[in-house]
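First, one chain by itself in structure tokens, the form predicted on its own.
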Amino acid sequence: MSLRRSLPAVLAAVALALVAPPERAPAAPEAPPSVTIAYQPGIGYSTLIVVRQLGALEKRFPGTKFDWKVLTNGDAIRDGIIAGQIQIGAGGNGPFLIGWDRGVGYKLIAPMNVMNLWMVARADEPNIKTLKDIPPNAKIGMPSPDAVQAISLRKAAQEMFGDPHKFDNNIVAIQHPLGVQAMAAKQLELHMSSPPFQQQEVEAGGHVVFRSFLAFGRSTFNSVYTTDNFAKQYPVFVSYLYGQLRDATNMLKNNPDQAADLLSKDSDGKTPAARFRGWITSRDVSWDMTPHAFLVTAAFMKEIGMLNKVPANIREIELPLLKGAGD
């Protein structure tokens, strides 16, 4: 009798077990516990600086600790990403392509701008008017031998002299602000940097000898990038960052006064907003999230031995967020 009485209860328990939903695995975190974002000096990083000043990432992901670092060049950022100390980097296409080639797993989140980079000669070097006038012992400052400045110079040297490495021994690796000081102290004959440093040197009496657009045409200068693994692990975070970069780009293009105020705030007021506004709206500066000239630059770098392979297409080096745009 007891068995017959308990049977309905057993059957009911079995039925409940069959229809009960399985336990769900814990949701993957939208962002990691900490994120280090590294960029370099100059208004070429204004898009990221605007994002930083607005604090949008910190508000959206309050459980994440954000560390913003300003490093000297793209090589240092690449080393930090390889070591797992940096999750988001920003820099020129040269170090980015080298990292991609070496298996770092780089993917573009979004380019930030297109800028024409100038090589400036000191005021007391009036005879250096073109690349043909550069003396054999002249020192040319730039961020690194892998920087976009160096690659542009090699492209021009190949076309002008048939030797892309003609000026390799002239290159002095130096970060932009120190390069400006070195020019003033007559420790460099020439300096190839970026806005606003190149404008400051011309204002001090220097003159332009070479422009990067002569090498590869209208080219992306700086981009924000991460690794494919990080993007796949934290798609919500990366997508949100992309959206903030887009909003900052629109501000730089359509509301330069607001952007200039934020950039001045980032400099602790040392540089007036009006000065920043002039720089971010100058003729050789545009804010553009489409990749430009990556593939032609990669082809040249492989031709001269800086890369072992080149991307088959632009999608190979960018995240799906960019939808295959660019070249």
Second form
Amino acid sequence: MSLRRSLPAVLAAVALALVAPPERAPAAPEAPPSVTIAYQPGIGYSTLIVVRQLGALEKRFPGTKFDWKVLTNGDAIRDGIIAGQIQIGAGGNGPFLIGWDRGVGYKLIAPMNVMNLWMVARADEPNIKTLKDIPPNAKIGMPSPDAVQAISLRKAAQEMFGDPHKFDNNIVAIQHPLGVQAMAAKQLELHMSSPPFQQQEVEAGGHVVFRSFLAFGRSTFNSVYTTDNFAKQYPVFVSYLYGQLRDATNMLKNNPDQAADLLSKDSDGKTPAARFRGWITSRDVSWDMTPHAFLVTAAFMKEIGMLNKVPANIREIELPLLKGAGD
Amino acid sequence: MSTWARLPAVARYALLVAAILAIWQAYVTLGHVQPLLVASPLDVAGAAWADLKDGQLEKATYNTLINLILGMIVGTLIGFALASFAVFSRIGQDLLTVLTSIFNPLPSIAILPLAMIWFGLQPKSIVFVVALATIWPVALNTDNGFRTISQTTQLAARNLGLRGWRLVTGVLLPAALPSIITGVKAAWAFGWRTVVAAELIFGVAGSAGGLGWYINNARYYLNTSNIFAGLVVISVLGILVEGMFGFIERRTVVKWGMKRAA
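Right, the form predicted on its own is done; let's see the coordinates for the form predicted together with the partner chain.
Every chain and every other molecule in the complex is listed next, the one we just looked at coming first.
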């Protein structure tokens, strides 16, 4: 068949595909046939790791195939959600808010924690004591230019130097574990990561130059989120997951020994439970399911052009499960 | 001959490009595509214009081209040296055979992690992988060019008493120019892909970031139209460089009757 003859048919098919309504499942099941849950390396994801280790989701929804993925930055997880390959994601508030602003159509199921993130300078850079001492050509490693680390640094730069973008040219996008290596190999002068990487760098002789709480106060570090569509289609699943996250949060808070055992098991025993216990009970870490400082962070991001709009209130970015709590 | 074929080439290409752009724009506007996934040509033009106005896109392009040119200069010089050495000695020939067998099949972007350990998170690492991508096509094609020079030419040159470096620059290089240009063209193609890929992986932000970084940065901020704008720049530059090679060929090897015009 010649192209000219088949062209109308092709066009008709394309038009049909464009206007055809999405197919609907006949009866609404409680849970999808398969679900991918993605999180990142680090103590900030302990809540999800505890949920994973307890295995209650798998028991409650035996018909669902669970795929737990560990990706190395929040952007990758957000991209996976946009592409429909990840249903439940977890990450920092920076990439989350940018995705919300650009219309990904997702909301918080629950925040997991509040963490003070440290910018650590290498042991052989004793002259870098505060942000003021950072030389113009110094490299600062952080997971991505839109990560919460970068946003709190910009906030501090605005307050201290009147220029939020003062350090933008110093930022090197590098995932946490590689950043620790790059510090050891003297390729980075500074690294802003999260627990336990920041503690490991201090143990290796580094010193803390800046802390994220200085920017926005006690603020949420990581949250679990899902798309509006998924939450609408599988409310039973999402609210069960919420319950699991709450139980895991309580365990991390009130029974750190048991949580540390589970985390150690998740690391295949490579890291002893005692180390995890130290990290999850650290002064700079709290297990807290209330959103903290989302709105002030969003306002600052809009002010420096990272967002086009800000949520008018917290309900715009969280599922009703959280009952409008937090800021 | 159909009406289409009677049109001048430029008009045919322009019409096709316009048709593709129109279909693309219609797909985005009428198809209710999520703008997060596909940007329309108008959005892309707007994003490109905004970043051209504040100099971001020029700076990224400049950084990419500098890395590419430095890498290609180093790679081409080494490639020439290897090929020249191979013409003059048996061991040089063997060395070229061994080195190209080892390194030519290796995508040089795979060396980037190693380069990052050696040279750090600096443009030096990118220049290094670009050089590595360009050495082998240049060396292989130059060597091939040297070897296919006719015996008559070579014997005439030797009769005139030319040897060593003067033999290379005076006779071998011009005679082998068609192959050398092919080699440099292949090197550019490898180098161009390598430099963009390296910049994508290698997140040096701000002042040192090239087009690969520009694209990746746009992805971090979910600015899909900027991702497309970066791709358009990469493609347009590619077309321009191809055109430049065509120009050089017309001025040299085609003019000298060593290669027929395409």
